[in-house]
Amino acid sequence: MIFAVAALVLAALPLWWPDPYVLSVVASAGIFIIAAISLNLLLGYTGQLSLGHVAFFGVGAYTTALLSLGFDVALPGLDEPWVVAPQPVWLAFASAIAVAGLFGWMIGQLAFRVRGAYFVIVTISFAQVMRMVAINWVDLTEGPMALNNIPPLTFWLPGAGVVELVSKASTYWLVLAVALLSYLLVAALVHSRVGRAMIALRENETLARSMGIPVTHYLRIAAVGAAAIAGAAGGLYAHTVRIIDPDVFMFMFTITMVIMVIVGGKGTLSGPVIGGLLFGLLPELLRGWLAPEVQWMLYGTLMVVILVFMPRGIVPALVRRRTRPARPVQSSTPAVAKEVA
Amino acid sequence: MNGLVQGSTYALLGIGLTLIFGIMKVVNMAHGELYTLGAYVAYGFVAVLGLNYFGSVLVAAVAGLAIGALIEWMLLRRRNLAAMDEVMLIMIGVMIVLQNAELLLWGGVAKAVPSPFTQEPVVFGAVSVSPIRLFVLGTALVLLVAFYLLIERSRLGLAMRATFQDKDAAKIVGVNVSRIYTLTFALGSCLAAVAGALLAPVFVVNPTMGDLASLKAFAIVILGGLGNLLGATLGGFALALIEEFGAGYISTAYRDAIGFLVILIVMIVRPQGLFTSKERVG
């Protein structure tokens, strides 16, 4: 009901506040807030700290990019260079969603045979290897001169035919759109039986092992879904700026997911939208009467505060003081484990 | 020759951050802003205030010391050290702190500290090198060997690695946890900072440059196993020299990806680290 009613009047906002720039700072937000809610997926519910979530947040934008301006590139043990058409701009994006959950399955095969500190470090050097090849591998990326004029979202509209989409109207109701289409999506994943072995095995893993449940199995499920949410927020990403550089794979935008669905409340599914909100619109409001360097100073704070006095953030501070005496968290464990296996 | 100094130097910063881990089981993601800060305080004290260089590494040091015992004392104590993500994700609260009040105090332009040798090589038959780079390199061994005696003969390394094998037992028998937890963060802090301000004369000092120092000490200590010190010496010597071939026979343009590379396969083959039978200190 609440989500109902949020959605609309989030959909209505170009009617009754048409200025373009507060739309695209939102549309902007949004974006980042549908990489929350993927990360999430991995973080908040099957417990795993991943720092390279923005690997896939870049291999969108680079593919929706690179396929819909087109390229060719020279390949070892190729003779010709390997050449593609420019495609049209939603076979493209949809590729993207897909190229970036098949990174997002490989890491899985890769990164889930350790954990902890381990799986941290292990995504965190996957990032990095991106944005190096991204720097490097000039030919296709043209490196630091960032790929340009990529061409906007099209839709295709009955009786208009394929329309354009670079209002900045158009622009917001279509992140909104592939937002709330995530929301959905990572809701019923989470509602499901997959959702309740991810909290199982995020709760006590070897415990989820003994009752039988395929943790692997699991996971991977949660590093696609997780993965390819964040190529396609990445492909929106491409397509609203128009131009991408490897500064796509910095560490920063990790972070900003991270602190976004930490202070939101991790393992709640409006937590990273709360805290997408929170951190998206934030630098907004601030620009002009602070530094950014303050403004990070703040963030880097606020987080420090939060996992210190309030660890699990925003949203279930809130619900627990709802609903007082809050019921014990820890018993449940078994009993959902019994319920998934 | 240049692998060599730089090996010293990702050595320090390597037992710094697995002396830490493995003692604390913390994942210091601000390590490498401890790195920055020490070359810093070498820029400040040599460029700005034209004082002696080798006084600014002794201050980089107690810096570093002070530094880490703060933070562990105001954000590490009180969390008791619970979840070791939920400790992760405070040390990078600390690094987007101090990098951005690195960046506010000091700007985005790189600085250049000058070095307190002359430029004229020493040269070894066929190798050649200059006097700061063969200091670099002096200091950090004499680092390296001091610290593994201060683990293996003092009465603080024994309560080190005590804790390190069993923080309950040791609280038994009379070790004060706490403090030795103190100590080590604080430690650890002062090799990153110690390695900054070594370095800094060598390169130029930029406020960003914490973010690579990180990474690639995490690439050491993952080579040599966490909390293995041994291990993080061979390893921080091992990654220097790979990265040296890799740019002289492959590519320079992939230097860095080399080290991230190098994680990837290590944690594929060998998860517990290369030089590790099973994990202890020392």
Second form
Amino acid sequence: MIFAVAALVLAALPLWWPDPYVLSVVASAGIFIIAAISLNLLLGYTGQLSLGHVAFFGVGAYTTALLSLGFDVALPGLDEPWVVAPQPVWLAFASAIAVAGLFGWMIGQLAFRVRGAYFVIVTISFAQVMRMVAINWVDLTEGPMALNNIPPLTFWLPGAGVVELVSKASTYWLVLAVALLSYLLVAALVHSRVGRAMIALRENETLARSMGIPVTHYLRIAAVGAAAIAGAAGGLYAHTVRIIDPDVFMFMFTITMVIMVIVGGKGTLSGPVIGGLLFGLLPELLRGWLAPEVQWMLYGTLMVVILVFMPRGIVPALVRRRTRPARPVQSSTPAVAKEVA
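Would you generate the structure of this protein in the form predicted alone, following the form predicted in complex with its partner chain above?
Coming up is the bare chain, nothing alongside it.
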């Protein structure tokens, strides 16, 4: 019921607050909320911290941009350059999700052979490799000069035909639709047998192995799902901003996702959403009131305060407070009786 009411309120936002700037800010925050939802699948439900998660975001952005624009690139061993004509935007977007998921499977094959700090190092290295490819393969990615004029996604409307989603309201509704779909997919996965296996290995991997749970298999499933959803977020970013450069692989983007997940509450479905709304909208709310240096100080202070008083995150703290049993009122009769005796 809460999910349905929240979805309806968010869907009606352009109707009761049609300010283009507000819709643009919320849509941008929504893209990173989708990315945080994908990271939560790994960090929250399998306990694996991926500090290279932005790589899947960037792969999705570059894949959909290149396919929708078309490209030609010379490859070793080929006499003629490889030419790809511009593809329909939705085909390019779906391909971005598939390619990001494929990279997630590849990283799962390699990285899940190790755990802990070694896994973190592998994921960071992967993100840096992808960033170097985006910078240096100029024939394909245009390097620092960026890929621009990326076509927007389209939608068919009765009587109007194919309409480009370029207005702030249509972009907002598109991001909201993808965010809701991502949320529901992760919720369905978490409440399935696969999700219970992920939670089991998060709590005690050795015990999960002893019970016959194929740990690496379920970690790969989580990696593919998380990478695919992050690729969808990157694809939305490319088609809404309509220009991308190697900065989409910035390490700061991963840190932003991690903050959203941990502050909101890792291992909860709504945690990345709450954390994303808080830390995605707070900088914009403070922009007209405080200097940038003060904003970042307040941003960091708020994060520290939340983690000190709510170490498991906002959502688990609220749930625990709501479900905490009331303390029974102690009767004073025994004390009175003792005094009389």
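If you superpose the two forms and keep the largest set of C-alpha atoms that fall within 1.5 Å, you have the rigid core. Residue numbers count along the first chain shown, from 1. Bear in mind the structure is a predicted one, so any value in this text is a computation, not a measurement.
Ile306 shows a C-alpha shift of 2 Å or greater between the two forms [criterion: core-superposed Cα displacement of 2 Å].
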